[in-house]
Every structure is written in structure tokens, then in C-alpha cells.
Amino acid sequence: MIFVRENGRTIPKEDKIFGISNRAKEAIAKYGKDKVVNGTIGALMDDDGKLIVLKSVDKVFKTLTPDEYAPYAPIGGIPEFKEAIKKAAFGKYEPKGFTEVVATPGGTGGIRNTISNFSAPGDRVLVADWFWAPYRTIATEIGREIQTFKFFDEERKFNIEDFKANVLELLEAQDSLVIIINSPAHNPTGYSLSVADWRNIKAIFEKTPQNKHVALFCDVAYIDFAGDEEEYRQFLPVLDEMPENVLPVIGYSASKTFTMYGMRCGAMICIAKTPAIAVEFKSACEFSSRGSWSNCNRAPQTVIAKIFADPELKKMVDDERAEYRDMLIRRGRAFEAAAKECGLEMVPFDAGFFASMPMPNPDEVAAELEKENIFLVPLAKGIRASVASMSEENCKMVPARIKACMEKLAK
């Protein structure tokens, strides 16, 4: 480092997972798409390895004028925004607490602005063991540390043991905690929490000290690719049902739900107990944004408050997503039954748009792999595999080439 301050950041020469992406783009364009596989990218692709975007979405886009695209939108969104991404978002359930929505630049935007408002510097925010690494690069970024729990049990379901314990510990160590919990359709694992999970961590917070806070970021970002969407929103009663020192906050992403991913589009969406402390969250926030990103983009918010407003236009929007979410699912699964096929252990996957294998050497697999065109995501703990970004048919074929490459390696 010669002029910047790392200020106890890691600050990497590339992002990781841009990089190996890059590196299959110049693979594709060498030996052509057909002869590779990029199983990187977080956003749904065809069997052609094109984004999909949703024509009903697009078609919308088009219609926009300057007034309603080009002004700057409020900071925390427009209002007609707001209003509808709480429908997408919660679905059918209606909240019985205080609800406040603050617009944020994909899901990401919420996630700092929770961290930065809901814990202290030098604080440390717990994740699961297996995590989307930003998490770690959002919370340092703004001085905080990440603690993991161990997310699964020797039964290979949601490890409630050990989460209690690290809850537990932090709350003893700090005034405030912040959990950032991934559900449904985990990334990177493609995991979904039961509904009996959601009140097993319930019956914790009810047992904690009411004079520590804990803010429970729900980060809902791939829900609507999990599966039927009212049964995957079936947990949002038990945080209306969270004790008062508990405030859930919903991480929504408008980027994959209306597959506008370089839109940036998201929300923040508290559910409080009292007004005061959903106008409380809606002004920190707010004052966040103002200090950061400023204010969102103003066009994906119009398009989304127009979706809304036309029951046939959201009815198309709802029906071309659930072909592409079937399509989805149909990967995951090809996926699950070749791994099992071949032998290929995998962490316990329900849907989404990632599937993730445990091994001692991912680097080493993933370079072995690379060698063969095939590009996935080497984690801590193992490699990452998007299923959202290859066809049905490698979804049946790599497994058993990740198999091999273990095999050889370990030779």
C-alpha cells in the first residue's frame, strides 16, 4: 500500500468471484460458449447463457418518459415504491407490527445500512458458517467483524445448538447484535430454514437479556425463485411474533425477483413493534443512504410501482417468472441427482440459485476444473456452483466432473 489506509481491511487486488467470472468470458470468447461452463454468475441465464430478463419487465421499461425516469428519487424511495415492494415482498401476509420501507441499491444497500446502524464499531455480526463473502467485506468495510455458527448439525439440518450458543456469547459480549440470517434459498448453499427453525430461534431471542438489541436481517433475496411464493413466505409470522428487544428486517431484492440486476434495486423493510421505533429505523436509515449511495435509482422504482398498479400487468410479471423458477428448480434438482449418482457429497440444497460441495481443497479443485472449462466459485469451506447460470444439461454433467477432480487430487 502506498497512499491507501487499509484501516484493518483485507482489500483484495480483484474480487474474487468477478475474477474467475472474467476469466470464463475470455474462455468463451477463445473456444467459444458452447465448450465452457460458467457456473459463477449470480443471475438466471438461459441455456445459451443469456441474462434472461423478463419481457413483461422490459415491456414496462420502455413505456417510461423523462419525468418519470430521469428526477432524482427521494431518498428513501417514492412513495408509490414503497408501497409495492412491501406487496412483493411480504405477499398475502399483512404485518400486524409497524412496517418501514427504505430503498436501497439491491439488496446490498440494506445490509450495510443494518450493520452500520444496528451495531457498534468493532462489533461483530453473526452469519452462518457458509456465507455469501460480501458479508464479511460489507462488515469490515465499516469497521465491524463477522462471526460464523456452524450452520448445520451432524443431522445436516439448521444447527439451532450452536447458533443459540454464539447468540448467547455476543449478547454477553455486546449491547447489540446484529444476525444476518439467509433464507429461503440460501446462497451459497441453496439451504431453506423450516418454519420450525424460524420459531426455534424465536424461543431464543425470548430467553435473551431485554436490555441487549438485536436486529435479525432476514435476507430474502432469491424468495421468489425458491418455489411456490406464498408457501416460502410462510415463516413471516414468527417475526411478527419476535420479543420486543428483536427487530426483523427484510432484505428484499428487486434485482433477481424483476431480474433488473444492474438496476441496483432493493429494500430495507422493518416490522417494529411501536411507531417510534419504525420511524427511528426509517430516519437512521435514510440518514445512511444520505451518506453513501445518496439516493436510488428512480426508474426500476417507477416500473415496480406500475406493475403493481395494474392487477394484469402483475399477473404477467408473476407467470413469466414462474416458468423461469420452474426451469430453475428443475436445474437443482438434475443437479442433486447427478451428485448423488456419482457420489458427489453436497451441503444440503432446497432450491435457489446456488448448490455448494464441501472439500478440504476447493482452490486446488476449482483451478483442476478451469483446466477443463469449467468455471465455478472456491469458498472457505468448499465450491460454490451456480445452477441459475448453466444449462439443465451441465447441471447433469458437472458433478461428476468436480468427483474427478477430487479424486485426482487427492491421488
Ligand code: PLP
The other form holds:
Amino acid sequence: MIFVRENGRTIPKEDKIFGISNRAKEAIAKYGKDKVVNGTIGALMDDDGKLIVLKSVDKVFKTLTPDEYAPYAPIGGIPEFKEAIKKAAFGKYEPKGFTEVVATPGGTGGIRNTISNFSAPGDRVLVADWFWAPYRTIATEIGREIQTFKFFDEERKFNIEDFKANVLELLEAQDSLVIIINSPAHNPTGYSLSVADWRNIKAIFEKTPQNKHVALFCDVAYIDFAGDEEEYRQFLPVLDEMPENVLPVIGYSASKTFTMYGMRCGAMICIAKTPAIAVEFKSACEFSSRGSWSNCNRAPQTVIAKIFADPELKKMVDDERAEYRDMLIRRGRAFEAAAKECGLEMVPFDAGFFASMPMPNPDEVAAELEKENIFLVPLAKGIRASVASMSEENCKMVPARIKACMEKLAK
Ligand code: PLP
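Other form of same protein, the form predicted together with the named molecule, not the form predicted on its own:
Below, the chain from earlier opens the complete complex, with every other chain and molecule after it.
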């Protein structure tokens, strides 16, 4: 670094995923799109590699008047959006706790505000050992670090014992703790915690020191693409029953649910035990917003408010999304079946945009696959394939190619 102070961050020359994605684009330009598999993208693409945008949502965007997009939005979000996004996040469930909403630029903003407000400089934030890399970027950017627990036990289930050990260790060392759990349809594995897993988590908190505060950030970025919307929201009542020293925060992203990735819209929603905790959440998080991105984009907030104000329109959006969600689920199932057939080990997978394969040499395997014009993302402990950005046909083909490259390199 020449002028830049690194301040505890590791700043790469190039974002790894965007780097691979650029090489995939170059290969497509050179060899044609039917000769290249781009399994790197974290957005839902059609079988021709084109970004899927919900037509019903697009239509609403086109109706916006200047008054509906040009003025600054209030820091915490426009009131109609705040009501709508609660419904989007909770579905039919009505929380018993006290909820407050703060608009954020995508789900990312909620992660940033949660870490900055519910941990102290130098603290460690607890995440699973398979995790979305920006968690670390966000944490180190504001002077925190990441600590990981083992996501899976030997039976390929949520590793509640290792989760517990890490929670106890960190609560001993710190006065407060932020935990991020990305479920359902976790990135990068596609795993979803069961309701029983959430109950086990609650049971742990019931026995931890009640004078230590825990912010439990539930990153539900993929909740509307996992399967039946209500079924995948069955864990929400467990959040409502957490002890008073645990504050559940839902990190909701409009990026995927409404195919609005570039509009940067999302929300953080607390489920607090008392009104005072909820009010404090709101004022602190709005303060952080003001001190980082100020207010959020008004246009997508207006669009979401309009969708929820019109039941017919809401149904159109839901129906359209359900079709693409089912397509995504078919791709995931096809990938799983093909992996099973060729004996490729996958990290426990349920649904969603991504699947991961554990291996000791992910960088080498990914480089080998690139020679075949298959672009996937090497992580610390394996390779991630985006089933969201591959056709069903490619989902059937890619596992055998991964397996073959692994075997070739093992020789
Ligand atoms: N959390 C996870 C695990 C993600 O993968 C993403 C997007 O890729 C997000 C949150 C939020 O993304 P955005 O800020 O684009 O809404």
C-alpha cells in the first residue's frame, strides 16, 4: 500500500469473484455462450445466461412519477415501504415482539449496521465456516474480525455443539456478540437450518449469561427462493421466543426477491422484547445509516409499497417469482442427482442459488475447470457452483466435470 492505511483489512487487487466472472465473459466472447459455463454469478439467470427480471416488477417501475423517485427518502425508509417490507419478510406470521424497520441498501447494509451497532471495535463476529466472503469485508472494514464455527457435524447436520462452544467462548471474552446465520438456502452451500436447529440455538441462549447481549442477525437473503414461502418461515416464531438479552434482527434483501439487485434496497427488522429495545435499535441504526450512505434509494421502496398496496399486483409478482423459483429448485435437484451419480461429494444442500463441493485444493480444481471453460468459484474449503446462473442441462453436466478434474489432479 502506498497512501492507503490497511487498518486491519486485507485489500486484494481484484475482487476474486468478479475476476473469475470477467474471465468467463471473455471466454463467452471468444468461444460463444453455448461453449462456456458461467457458474459464478449470484443472480438468477435464464438458460441463455440473461438476467431474469420480474416483468410485473418492471412494469411498476415504469409507472413511477418524479415525485415517487426524485426526493430524498427518510433515513429509515418511507413509511409505506416499512410496512410492506415487514409483510415481505414475515409472510403470514405476525411477530409478538416489538418490530422496527430501518431501510438499507440491499441486505448488505443491514449486515453493516448490525455489526457496527451491536459489537464493539476489536470484537469478533461469529459466522459459520462456510460463509459469504463480504461478511469478513464488512467486519474488517469497521474494525471487527470474524470467528467461525464448524457449520456441520459428522452427521452432516447443523453443528450445534461447535456453535455452542464458540458462543460461550466469545461471550466470555466480549460484552456483546453479533452472530450471523444465513438460512434458508445458505450462500455458499444451499443449506437450510431446520426449526429444530433454531430451537436448539434458543436453548443455548437460555443458558448463557443474561448480562451479555447477543444480536442474532438472520440473513434471509434467499428466503423467497428456497421453496414454499410459509414453510420456510416456520422458524420465525422461535426468534420471537428468544430470551431478552438476544435481539433477533432480520436482514431482508429486495435484490433477489424482487429482482432489483442494482436498485440497492433491503431492510433490517428487529424483533425486540421491549419497546425500549426496539426504539434504541431504530435510532442507532438510522444514525449509522446517516453516517455511511445517508438515506436509501426511494424508487425501489415506492415500487415495493405499491406492490403490497395492490393485492392483484402482489399476486402477479408472487406467481411470476414462483415460476422462476421452481426452475431454480429443478436446477438444484438436477445438480444434486448428477453429483450423486458420479460420486461427487457435496456440502449438505437444500435449496437456493448455490451448491458447494468440499475439497482440499479448490484453487487448483477451479483453474483446471477453467481450461474446459467451466467457471466456478474456489473458496477456502471447496468450490461453489451457482445453480442460479447455469441451465438445468449444465447442472446435469458440471458435477461429473468437477469430479474428473479432482481425479486428474489427485494422480
Ligand atoms: N447475504 C448473502 C449471504 C448474500 O449472498 C447476499 C447477496 O449476494 C446478501 C446478503 C445481500 O445482497 P444485497 O446487498 O445485494 O441485497
